[in-house]
Partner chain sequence: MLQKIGHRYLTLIVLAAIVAALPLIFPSSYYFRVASLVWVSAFAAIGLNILMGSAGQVSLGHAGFFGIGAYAVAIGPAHLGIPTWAALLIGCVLSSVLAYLVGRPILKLKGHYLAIATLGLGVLVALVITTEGRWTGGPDGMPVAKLTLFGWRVSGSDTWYWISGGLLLLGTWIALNLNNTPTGRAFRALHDSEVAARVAGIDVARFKLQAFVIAAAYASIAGSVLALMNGFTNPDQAGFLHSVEMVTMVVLGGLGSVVGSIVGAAVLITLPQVLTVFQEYEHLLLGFLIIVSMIFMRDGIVPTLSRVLAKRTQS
Amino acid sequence: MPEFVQFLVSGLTVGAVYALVALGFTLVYNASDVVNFAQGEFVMLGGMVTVFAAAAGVPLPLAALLAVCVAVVVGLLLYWLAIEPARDASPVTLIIITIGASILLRGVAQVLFDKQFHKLPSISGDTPVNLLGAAIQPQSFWVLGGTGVIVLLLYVFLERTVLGKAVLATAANKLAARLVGINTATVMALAFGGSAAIGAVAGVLITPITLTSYDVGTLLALKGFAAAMLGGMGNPLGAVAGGLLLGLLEAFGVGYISSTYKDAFAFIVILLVLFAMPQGLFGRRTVERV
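Could we see that chain alone as a structure, in the form predicted alone?
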């Protein structure tokens, strides 16, 4: 039983981070039809900027806030300088642009920071909490709680605010949204900035557990993409469910099979979804009338 609880909490903790990355993918995809493979770099920026700002003497909460602001600025610059000028390009071209942006951000981070792994202090200390015989890191509860708060705030924003409804309208039909007076360019910029903020918060929360470096974003982006596909690309609820399921799959796979295949599970999920269920668990089948 303690072993099962240990794997369960570990899986939910890692899965919560995948869910946040997948939410970033979903937010951008809904607003602009772009699959942003630079999403993982926002997680990296959240962790790295916080580490170096804290090392420079900035109080940890302010350092975390600074990291989120830096990520939002980078997300807006990515949209204004790269995505907006190529808005009429094919989806493949836009994907290549985001991959290029990811490589650029990694290179800049390597020059500005360093190639070492870094760790942040845990918010509530490192003394494990005993839960049904399992030793749980207190930071895991911060990750799970932080993810829950972000999901709730995103839901309230999309369902209870005029700006959120503008995002949903743009996601449903850009032309119709423009015809009713919605500034879709502003909505898309907002989506990039919001997805960057979500990624940065994930980076701040996870760094005390998993460490961070300039190149952690690539694998996180791939796993977040796998989670988004598993849940159904474009569905926020699916992104959360896909992230948690992928995290649990990894944790129980590592625990009961072998840690050798830890990173292979995400790619196996991508292949299975592509072959067996392209619309994902919560996606809708596309119907084209002729």
Second form
Amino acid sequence: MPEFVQFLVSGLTVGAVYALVALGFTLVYNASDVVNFAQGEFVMLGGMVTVFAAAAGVPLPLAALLAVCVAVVVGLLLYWLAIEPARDASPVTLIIITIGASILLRGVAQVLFDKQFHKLPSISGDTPVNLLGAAIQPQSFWVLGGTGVIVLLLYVFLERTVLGKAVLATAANKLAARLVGINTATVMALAFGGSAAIGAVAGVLITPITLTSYDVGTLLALKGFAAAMLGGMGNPLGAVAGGLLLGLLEAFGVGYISSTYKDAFAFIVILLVLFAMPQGLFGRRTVERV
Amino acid sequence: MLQKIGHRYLTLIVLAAIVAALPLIFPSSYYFRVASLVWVSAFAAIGLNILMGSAGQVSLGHAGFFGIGAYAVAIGPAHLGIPTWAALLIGCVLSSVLAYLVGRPILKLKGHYLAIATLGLGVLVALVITTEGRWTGGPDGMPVAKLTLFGWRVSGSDTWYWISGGLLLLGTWIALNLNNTPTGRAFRALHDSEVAARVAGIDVARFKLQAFVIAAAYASIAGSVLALMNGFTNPDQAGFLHSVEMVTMVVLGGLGSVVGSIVGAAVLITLPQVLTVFQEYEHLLLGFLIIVSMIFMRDGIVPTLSRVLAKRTQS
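The form predicted together with the partner chain, contrasted with the form predicted alone above:
Full assembly next; the chain just shown is listed first.
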């Protein structure tokens, strides 16, 4: 039992980060039909900027806020300078642009910061909490709580505000949204900025547990993408469910099967799911019009 | 039709002339090595372009097949006592069989689903290579025995220059010919509209699978040749970034253009060689160049240039 709880909590913790990355993918994909492979770089920026701002003497909460702001600016620049000018290019071209952006951001981080691994102090100390016999890092609760708050805020924003409804309308049908007077360019900028903020917060929350370095973004982006596909691309709740599921599968896979193939579980599962359900777990069937 | 055939041979003749003439201006063996790298990468890119440009299917895990080829010629002779040339063929068969088996369910997927499925396949191959250290040397990679043909040990950067150049010509010839066969035409119909192709009586699933298997075989052979040329291989050859690099070569050069794949490979291979001057800024500049060229030359270098040239000659 203690073992099971241990795997459960660690799986949910990592899964929450995958969920946030997947949520970023979904937000951008819904607004602009772009799969943003630089999504993992926002997580990296969140962690790295906080680490270096804190090292420069900025108080930790302020450093975290600064990191989120930097990520948002980078997200907006990515949209204005790279995505907007290529907006009617093919999906493959757009994917390569975002992959180029992720290489660029990694290169910038490598020059501005360094190539070392960095840690942040946990928010409420490192004394493990006993939960049903399992020793849980307090930071895990911060990650889970933070993810819950973000999902809730996003839900309220999308369902209860005019701007949020504009995002949903743009996601449903861009032309129709424009015809009823929605400024879709603003919505897209919002989606890029918002997904960057979500990624950066994830980076700040997880760095005390998993450490960060200039190149953590790639694998996170791949797994976040897998999580988004698992839940059905374009479905925010699916993204969260997919992320948590992926984290749990990984934790239990490592615990009960093999630790050497930790990173393989996510991709084996995504392949099996896609073979059986080509639309993902919660995705809708779409019909191609000719 | 006549013009088409003429065009095809012209491309081959010009390419052969370039391969033959380049050594005349090469000041050192370093240039032979970089050029060989370009030929091998171009060979893999041409194969991938058959899948992406002709059949219209993306693969973000193609380096997996490249890695299988590379490790076949490494593991075969070292652990199983198989002659190198046979190991190369076995690797090619293995890649093709894997592509055939996995391609059936994978190629039913479309767009981003296909992208993540192929990506997953590539990542899994790379993970197996990294993890099974007893066979593959793990993350550090492993040495590859020299190729011996009829008692002659193949070595030296100029020898490999001619081998890889010949291979490129062969790959180009096959790809150009493929364009004019019923299979090639079926691929193009697929690319334009899958539904329309199906309505016209084309067995869509079979042709997609064919393109996937052909592209995998190309990548596997390229992987084997590169490993033999380097005398060494490591898991990076099968990694996600290498897959991205291959896709970028194809798209940068021009989807559906055989010459484009060669140009794309030449740009992406020689660029880092030039950029080593800036060492620390290498990734930064590479990312920047990818973004800029994708924005301003959306259709790829070769189609964009030929359009500009066509406009010039018209006016």
